[in-house]
Amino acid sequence: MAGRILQHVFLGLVGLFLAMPLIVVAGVSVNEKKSLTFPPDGLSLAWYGELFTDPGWRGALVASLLLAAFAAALAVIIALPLAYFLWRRIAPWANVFRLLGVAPFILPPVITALGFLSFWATAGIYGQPVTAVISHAIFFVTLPLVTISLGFTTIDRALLEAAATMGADDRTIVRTIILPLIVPYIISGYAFAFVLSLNEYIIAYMTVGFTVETLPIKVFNALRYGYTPTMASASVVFVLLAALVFGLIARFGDIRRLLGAMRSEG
């Protein structure tokens, strides 16, 4: 009994320790005065209003949302045919493409960012918004690749054989059987890539940092000119958005399989 109580106390302390940074940031975001102090000196939600009304902060927020939306979509477009190719194992060297798919996410972000910087500068289009979209899509393609690949493993191949026996061609099988079964995994992969792209700083800064100001870049730039609780409110909004997206995945998706806790049957 005492051991169980100690275990709960220990887990509670660990949880509190992990939550302390968010608690401090949330407290700073409602500080009435324009200072990063905790506990807050008075309470005010004005800094959240400034995040959406100030042209600089609002523009950075919109830029981040657009970048994340397009980058996540492109990552899914790349990952879907690649995952299908790997699932069908059309060639014995298919695993080479799997390695290429996960390689960008394995490398340190700063190394990948420097590579993108050199490539886009050589190509002569450094600083264009499309470079950040493509760079983020390549860097985060691992996430939809993994989730969509897990979705393919849940498909019972007997269904495909039965459809082929009934005269369905490959295109019909893909449209009527495969795609409906993997849609939740496609959405999950898109959501994972969207959230991480929304919060990514290094690659965005290296590709469009001097022409497009995303919200993470805006936060770091704001540190040069003085502290403001608006930075904390932006962080809280990002955390809440990520919690909402992952909560929806947990509610409507197979979160245990997505996290690798379950092996596919059959």
Partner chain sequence: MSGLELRDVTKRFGTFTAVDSINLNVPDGTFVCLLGPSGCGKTTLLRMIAGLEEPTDGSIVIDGQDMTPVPTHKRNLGMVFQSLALFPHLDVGENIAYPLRIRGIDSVKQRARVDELLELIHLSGYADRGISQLSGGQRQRVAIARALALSPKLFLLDEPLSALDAKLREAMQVELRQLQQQLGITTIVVTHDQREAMTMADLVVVMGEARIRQAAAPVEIYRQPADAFVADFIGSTNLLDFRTDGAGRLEVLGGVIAGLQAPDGLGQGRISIRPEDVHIASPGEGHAGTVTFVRDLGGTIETFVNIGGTTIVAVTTPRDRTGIKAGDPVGVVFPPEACVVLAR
Contents of the next structure:
Amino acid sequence: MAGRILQHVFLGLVGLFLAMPLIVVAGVSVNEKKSLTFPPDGLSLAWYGELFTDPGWRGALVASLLLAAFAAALAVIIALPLAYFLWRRIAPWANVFRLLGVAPFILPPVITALGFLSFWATAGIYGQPVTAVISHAIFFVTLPLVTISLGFTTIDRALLEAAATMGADDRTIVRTIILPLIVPYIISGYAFAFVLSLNEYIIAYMTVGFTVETLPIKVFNALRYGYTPTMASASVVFVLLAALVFGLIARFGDIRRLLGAMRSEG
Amino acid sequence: MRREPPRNAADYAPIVFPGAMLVIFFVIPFSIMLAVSFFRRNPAGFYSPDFVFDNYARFLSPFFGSVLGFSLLLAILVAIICVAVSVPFTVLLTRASRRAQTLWLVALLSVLSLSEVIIGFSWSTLLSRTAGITNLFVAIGLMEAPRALLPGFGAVLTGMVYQALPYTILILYPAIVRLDPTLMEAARTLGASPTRAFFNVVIPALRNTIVATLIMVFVFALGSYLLPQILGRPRHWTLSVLITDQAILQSNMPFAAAMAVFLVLISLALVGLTVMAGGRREA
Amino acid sequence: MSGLELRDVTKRFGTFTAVDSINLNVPDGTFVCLLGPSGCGKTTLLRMIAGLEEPTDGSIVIDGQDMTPVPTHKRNLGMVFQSLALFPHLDVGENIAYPLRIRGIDSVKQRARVDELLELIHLSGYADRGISQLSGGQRQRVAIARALALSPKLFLLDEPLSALDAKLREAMQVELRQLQQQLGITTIVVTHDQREAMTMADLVVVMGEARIRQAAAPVEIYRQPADAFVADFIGSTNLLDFRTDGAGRLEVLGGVIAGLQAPDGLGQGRISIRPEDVHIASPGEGHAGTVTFVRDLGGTIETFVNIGGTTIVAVTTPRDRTGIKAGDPVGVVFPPEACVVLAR
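Could I see the form predicted in complex with the partner chain next, after the form predicted on its own?
Now the full complex is given, and it begins with the chain already shown.
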């Protein structure tokens, strides 16, 4: 009995540790005056308004959303055929590409960022928005690659054989069986890449840091050159966005399985 | 639709685009960085092609040595704290209801996806004098007046543990969720208390997983580039911070590249160790 | 006309031969059961007929046409898989309509055909149900209806009933046989259950170690097994070594079976006699033995008799309940007309 209580206290403490900074930031974000005090001095949602009305903050928000949307899409476009090929074909050499798809995510991000910096500088298109999209897509390709590969392993090959006996050629099987079954995993992969791209700082900074201001770059600059509660409201919006996306994945998909639990049932 | 080796051009088609993208935008940038690490710095532009070891020679300075030593120590400390907290946490998590697990996982993923910028900002606020936790201590009478808890080593360590904790839990989750629950029960029926069963049964069963996780978290912590800047003093800067600093602010790409190559080597060596630990587990 | 013809069909995986030069001629409209222990190559053979495996050698002729190089999707067959392979993202109606849909048949005709098939399998009104809402037997029927949607020339089933419980399995065997007779479609079922094969098949093909051991009607397989493997695999039997004496009479367990002659030139071999054919008589008749155990199952009685160290099983019905018990001396008679003489 005492052990059970102790366990709950432990879980609660970890939860508190994880939530504490976010609670403070949320508190700061509703300050009435332009100061970072907690508990908040008065109550106002003005700083959330500024996120959408102030051209600088709105621009950063739009830039981040666009970057994340395009980068995640490109990551999926790279990951889907690769995962399909690795699943469909017996080709041990192709695992090199699986490794290449996972490597950027395991290595310290500074390294990948620096690689992109030297590459785009050499290519002579340093600072173009498209460089950030491609860089993020490569950096986060791991996420759709892992989720979609997992999706393929869940497809019972007898389903494909059954479709073939009923007269479906390979192309029809892909269209009518494989794609419908893999779509939830594509969406999860996209969502993971989207949220992480939204929050990514160092690669965005090293590729387009001097030409485009994404929200994390803007928050960092504000951190250095003048605090404003808007950065708190921006942070809160990002946390909520992440929670919303992952919540949707959990609602409509099987997040436990995506994260490695082998069986989906209780 | 049999799984078979590719035979004609159409069979190879799906891998062409992903393969090309990964080679052009990952392998080539990496190779360029490797090349740049042997280039000479050019104060006028970025760098000029050359083949010198000067950039690597600078590693031998006492300054670089102390930064490297500090980076490694910090990452080790973060890894140990995270694993020590995460193992019991994840064991408890996997025994919670399915619904509770899902909620926790959504929360952990949300925190994990947070930008280092936002984590740094949140902790700098929490540890500040005006909005920080000390105000709470004052309110309940523990302290006389609020004070700032940063910059300092404690702040850097706390921030990095915060950043790495969800990562650690999510690495451990698949291994622990597959752990046979009857193992603990068997130990319990033999008269072990829950705590003893945990240390005598769960920990040994997870030994290789724990070693692998320590290394993964270590590499993850090694990559932290903003928190030491935001929460610490310059003497708390790590190799990652130094690389960013040299590349962007000092415009010394060759030296930054050399440090990056060095960091890759350390990381690869450690990932190799992880794979070996994993291989032993399967054997 | 021939529904299916297999000519020297062989499949090797590396050095392992899964199917070894099989020859078989299946007349149109026949119900065939491929029967054998696991690993005998029966599933591989079925998959080759479906085009899901490529034969290493030989050819497969369906309806007079050599189908060996034709890919699965052009073979016009219906197949039910062991796992059933119902599409989880489609409902019952969509599953059954799948082969119609991918051929671009218009939706009104699809609907009509689906309704017709649902009626055939006694599941009218189930079109909009999800697959997960069905019971095991219902899923089984949906898989069958789906395979029959295009009225294929050949109907293949791989261990189709193995997931069902014993009672449902027996009911489905009868249902499947009636369905096949109604449609007159050439049907091939893989099974390891000899009772299932006996219930359904016109032609039972017993396979063992990659080869056909015997292909015949169920009763013939039972009464006239071609070899000891078949005799032992189908039902239970007493397999006894024999020698011939100078006059060509068979000597078994130290006694001669009167009226039984070995084929010319066969000096030794085995005879197979079914337990229900063994006759327990009074001591002095036939071979002398001692009863070791009596298992009275109510419906049948199994008597175990030891004759010189070999155990013989005899099965009788309660009508002949004799009151014999363990330890009693008895005479055992092997009626010559019930003995099947086998080469070793």
